[in-house]
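Given as structure tokens, the chain that follows is alone and in the form predicted on its own.
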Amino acid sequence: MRKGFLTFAAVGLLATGSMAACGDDSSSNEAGGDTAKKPKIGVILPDSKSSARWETADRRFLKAAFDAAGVESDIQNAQNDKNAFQTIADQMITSGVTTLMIVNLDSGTGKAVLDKAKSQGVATIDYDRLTLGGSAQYYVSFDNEAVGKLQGEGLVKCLTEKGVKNPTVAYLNGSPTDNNATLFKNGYDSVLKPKFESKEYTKGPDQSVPDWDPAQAATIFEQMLTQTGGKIDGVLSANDGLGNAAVSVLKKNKLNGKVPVTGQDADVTGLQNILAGDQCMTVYKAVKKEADAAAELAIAVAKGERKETGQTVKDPESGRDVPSVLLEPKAIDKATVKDVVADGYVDKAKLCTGAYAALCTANGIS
């Protein structure tokens, strides 16, 4: 991955050029942008089960960005159905979208959709997940290896604070069809592998969770506990949904709060688990900044413009350097949950309900 400059506040930092995007030899119009057309942006979100963020954050922030720009948009959710994903894409292309932005369910389905859009002169953007072997003109996401590194460092910090000697660490990885899950694992492996190799830590069960499904994660983690005779001292969970699945199993075994669990996405449940002491940390990704950067790109390429992002990510399948905007993630623990609320990402009323009200007050959430 090559980084030209930091793009945490990416909106407004993208330079406009007159050439077609992404090194495509086609004209501006062929690269997705008939300048005579009024921009219309289609967005396909993946599901609402793997993470709450897609509906609670991405949808509202993307819509707000398009509305603020006075641009028509159509945002739909495929609900983890590959056939529905392709049908939605076909309908959007037929309806005349000038840019199609997707969060793929897997690279095969994503590639088919991107290639069809490109063949119809529709500009394309990979949002949050890179489609391996795909043809998207841009990729907008977070530095996903950095996300994993924060998770690994967070787990090490929590285990150190608990004074656990030679802890056994289990992995609940994300979906094997999601390239981001691979990048997250690269990140936390960079922190934890040296500890396994030095025998400071013991490598426990390591399993991917299909479709990021929390229900499957709970079953998998129960099996892990059984397999190890209850000897799991830390859980590297790739997101808050998987983390909450682990927490629910630990509660049944009266181990919650004793075994550090990581997460990602800073959703309400994850933050509540952190306040209660059942989850060690999460990773906050400022989705509004991601959505704003993607919306700016989507509108520009719909008009046939080229944007210089100053960054690229190499597609490991095709070898193509994809122009990218990569934002910085932030580690969140009990002391910094208030930062996520202050940023407007979660609603205090939803977070600080019932038994969590006193915990919010105690941790400076006002």
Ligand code: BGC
Given for the second form:
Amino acid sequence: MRKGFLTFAAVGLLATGSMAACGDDSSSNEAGGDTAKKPKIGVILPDSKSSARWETADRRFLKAAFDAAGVESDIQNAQNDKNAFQTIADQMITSGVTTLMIVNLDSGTGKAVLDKAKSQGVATIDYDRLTLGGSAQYYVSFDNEAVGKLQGEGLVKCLTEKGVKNPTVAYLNGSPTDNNATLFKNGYDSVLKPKFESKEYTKGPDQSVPDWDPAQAATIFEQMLTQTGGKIDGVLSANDGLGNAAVSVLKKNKLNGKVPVTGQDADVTGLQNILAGDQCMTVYKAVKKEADAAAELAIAVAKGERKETGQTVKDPESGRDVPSVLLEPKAIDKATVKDVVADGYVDKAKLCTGAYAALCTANGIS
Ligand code: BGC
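Could the form predicted together with the ligand be shown next, to go alongside the form predicted on its own?
Okay, now the whole complex, with that chain kicking things off.
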């Protein structure tokens, strides 16, 4: 069933024909730009602290996709600075980018950047995070509620395996300014809320972590443990960075491995925590597919082409149906860490260092 969805999304994108097919089409550019211009794509990544993915995966795969298409690109990172984000966007527009692709730091500043680009005839794409009330022509991401659902299901599986009766579950949610964090929470709530309501589980502390910042997550989680007198049996943490923060606090309290922790992004630390038994699961999102789909669209819109994505997402703020590509996430546990390596997402040499070498061998990672 899941496979069907993926195929559908991929076909949706491909059904529009090859991206070079109408390269010389002189029809007017959707964003009002000059269709004769050579594509030049500007990408603004959000930061490098909230997740390793942006610098280790997204940048690499996007660059490879643009290079393979022979298209000039400029990929920059705003390092969680909203002013820098706007400055980078202005510079990119001045330098003549034909498409601007952004991962917003919040919807307000993201919208300002998208609107300005649009007013200058620059095509726009929301990459990974939807800018609420924004004007991007396309949105490329994963099915983010499905991500949260996998996290909720993963935590239930780990708690069941540990045989914990009436477990107290704490939430470490993502940034309150990231629409994805809302979607992830909707997903895990759909699994866990019924269990809280039926009193099978007990709802523990529930907090959002500003900017997805792992350092703040550690402080928050430390307070959660103190406040509950150590009575936390499972942690739904929204990504690997937050999960690792929880694991580090649990380690200090000699509770690591006893309290299951979830994650997302399949980063090296998250996977090592899984191999060590300190993290229960992560969610792998094949960023290469996301980057490839976004690059294909970015090049097409730069040429003034219209692409059928076969899917839309309703912007809850404006009610606009945004043409979207939503890819399918996958849950990863100890037995499937090897799949992430086999997919070329994480390097075996980086994962299987020191004490992890033996764990890699034991778990079939070659
Ligand atoms: C992304 C996650 C990432 C988080 C923090 C979210 O919008 O979808 O993959 O872990 O931001 O950067």
